[in-house]
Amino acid sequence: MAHEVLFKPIKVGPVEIKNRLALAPTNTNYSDNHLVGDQTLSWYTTLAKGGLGLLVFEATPVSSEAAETSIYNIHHFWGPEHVPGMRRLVESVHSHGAKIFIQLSPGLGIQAAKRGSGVIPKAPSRVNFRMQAENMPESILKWFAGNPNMVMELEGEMAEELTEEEIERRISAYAQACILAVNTGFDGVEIHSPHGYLVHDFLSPRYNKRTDAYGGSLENRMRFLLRIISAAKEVIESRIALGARLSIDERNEDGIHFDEMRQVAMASAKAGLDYLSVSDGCYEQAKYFAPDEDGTMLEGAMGFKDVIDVPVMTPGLHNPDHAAAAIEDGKTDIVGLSRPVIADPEWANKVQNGEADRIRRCVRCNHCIFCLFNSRAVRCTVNRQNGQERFNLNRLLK
């Protein structure tokens, strides 16, 4: 199948994007302390050299507040201590030809903290996450089986519920970490609310029981993100792009569906979104977001596609041949990679070179997720070279 559609530029608000293909954001557990460090830059240097348009950076906390977490090395974003590794990692993206985007987090809400780890979570609510085996990819769970001294952590600790002056503050520090972005040289930012994290738990009637004005009807559940997007847009203008990565369905019995999130969709494409990313599920429901099949966030992001004007952005399409059939049907505009790029970084220009056979094929064994559950370096089964790319480096930024 001819896959020339991948390759047609697109206008994501003020930035033009070379091709229809993204990296999906993608936590790594590479920084080096919170910071951006060799290992960061070799990797998204690696992708952006390997012909994708555009990189969305991983979910980054805005504040000391939204990154209390015992789980993950993630990067920080929020001092002028993390503004040279990313303003190195910026140049280094932008001199191979692609965009690169910042996902940004006010919190990680009721999954910032394993069951006994001593964090207490902040959340809309005293609630917290109980994870079930059986709604678990498959693959994960054989990974804890073969590795009995890895502990599967199945419930987080209890939340306690954010005050109003707290989540004034958190709105203040997304607003302050986006002048930083625009500073920084990242060409858009990308609000983080989708799997159950802080922005998924005020939408979500199973985690949010507030009674107050960010609780209760949809309008209210809404509030968070709404003001979110309003305090982003009026410091970004229209400098960088602006977009929001929602999941399309809870998945949860009593959790957010799609037919209210296709209203949360309509709501923030009115405030002033430019783009809309889509994933699936959350950790309770953890299997719709790494999907065993192509194309099982398609009829969602049609879904959304139907009822907004901006772009959407779309995971779950490893196979080439899919990805260009959504995009030629409509059902998608941007193809987002996440797994297939940690397996072939190089999976863009192989496609753009007539040569999708040469791709080294993701097989779905979830190991890259596997590790970050467990708190390690991502690492991936078929590319030995993943998670060791800054031995390259030198050659990478030539």
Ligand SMILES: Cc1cc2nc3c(=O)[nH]c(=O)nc-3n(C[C@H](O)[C@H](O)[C@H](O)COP(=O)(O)O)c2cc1C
Given for the second form:
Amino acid sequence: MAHEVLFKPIKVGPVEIKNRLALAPTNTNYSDNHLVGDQTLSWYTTLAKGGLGLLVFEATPVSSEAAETSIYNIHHFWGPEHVPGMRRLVESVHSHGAKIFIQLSPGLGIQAAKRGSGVIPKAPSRVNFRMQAENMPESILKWFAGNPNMVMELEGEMAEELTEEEIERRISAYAQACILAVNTGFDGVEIHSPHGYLVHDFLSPRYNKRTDAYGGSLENRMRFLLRIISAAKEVIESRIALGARLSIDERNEDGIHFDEMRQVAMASAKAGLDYLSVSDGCYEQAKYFAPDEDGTMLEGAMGFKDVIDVPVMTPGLHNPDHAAAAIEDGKTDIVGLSRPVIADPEWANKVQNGEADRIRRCVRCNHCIFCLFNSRAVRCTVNRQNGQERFNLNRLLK
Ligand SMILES: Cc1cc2nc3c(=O)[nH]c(=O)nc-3n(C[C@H](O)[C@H](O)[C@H](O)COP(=O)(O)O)c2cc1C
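The form predicted in complex with the ligand is what I need now, so please give it after the form predicted alone.
Below is the whole assembly, all chains and molecules, this chain first.
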């Protein structure tokens, strides 16, 4: 199949992107004590050099409160100490002709707190997550079974309810981080709102039991997200792109489903988003967010595309033929790649050069996710160079 369609430029808000291939946000645990160090810089540079038009930098908390429950070695982005590394990163990515957005998180909600660690997550309500074997990809489950000391556990710590004052602080910290993103040179901000993290927790009737203006009706459950969008938009204006990531369906029976998520997508686009990035499920339904086959999110993406008129980004397309067909058929506008480019950061260049058959294919063993869940730096079973990019100068030099 011809793949030219993947290399047509696209405009996202004020940003011109050279092709339809993006790094879907991918937490790496590569930070140097929460700062951008050589490994982060080299990994993202390798991906930009590998031909992706857009990199969405991994989920990044906007304040110490937003970060406090993280069990991961993630990057932070709120103080002057976080800026120089991020600026080097942006410059390096730009030097290879790619654009870079940052996925900013107002908090991790019920996720990412280790049981018994004494760190209590803050969420809309007093709830926790429980991952069940039947809802996880087998490849991930087997890691848990063989590793009694996994850092991430199958059941999360019970959360404490955020007060209205704390909600206000989360929103103003978000706006501050957006100003920082503009000043650092990022081309866009993506609101981290899928997968059972804080914004998703507010949307979901399973996780949000509030009786105030942030709970109950869909209008109330959407309020936190919509306030973040408007706070972000107010400071960003049209200088850089603003997007959000939404799970098309939480997949928990008593959670938020596709019909309501479509309404969330519509209201979010109307509030000023320049694009929408789709995902699926949540930690309790991990088999949906890291699917074992291609194309599982396309129907949901189309459902969103029917009701909004901004570009949509969709992951879960490992085969370049499937990716090209999805764009050709108008099912998505941009293809987001996570595991495929961990396996082969040259994925985009190989497709563009007619060498798709030379791509080192991701085998969906989900070792990368195991590393993440275990608070280790991401590694790949088919790409032994993954995580070592800082030592590979050939990759970095043109
Ligand atoms: C190691 C790893 C880290 C991830 N980190 C994030 C993240 O920071 N934010 C996010 O929204 N999704 C994250 N995801 C989900 C991916 O963006 C993507 O939606 C998912 O892996 C499915 O796409 P794929 O089949 O191309 O891997 C992560 C996935 C992996 C494998």
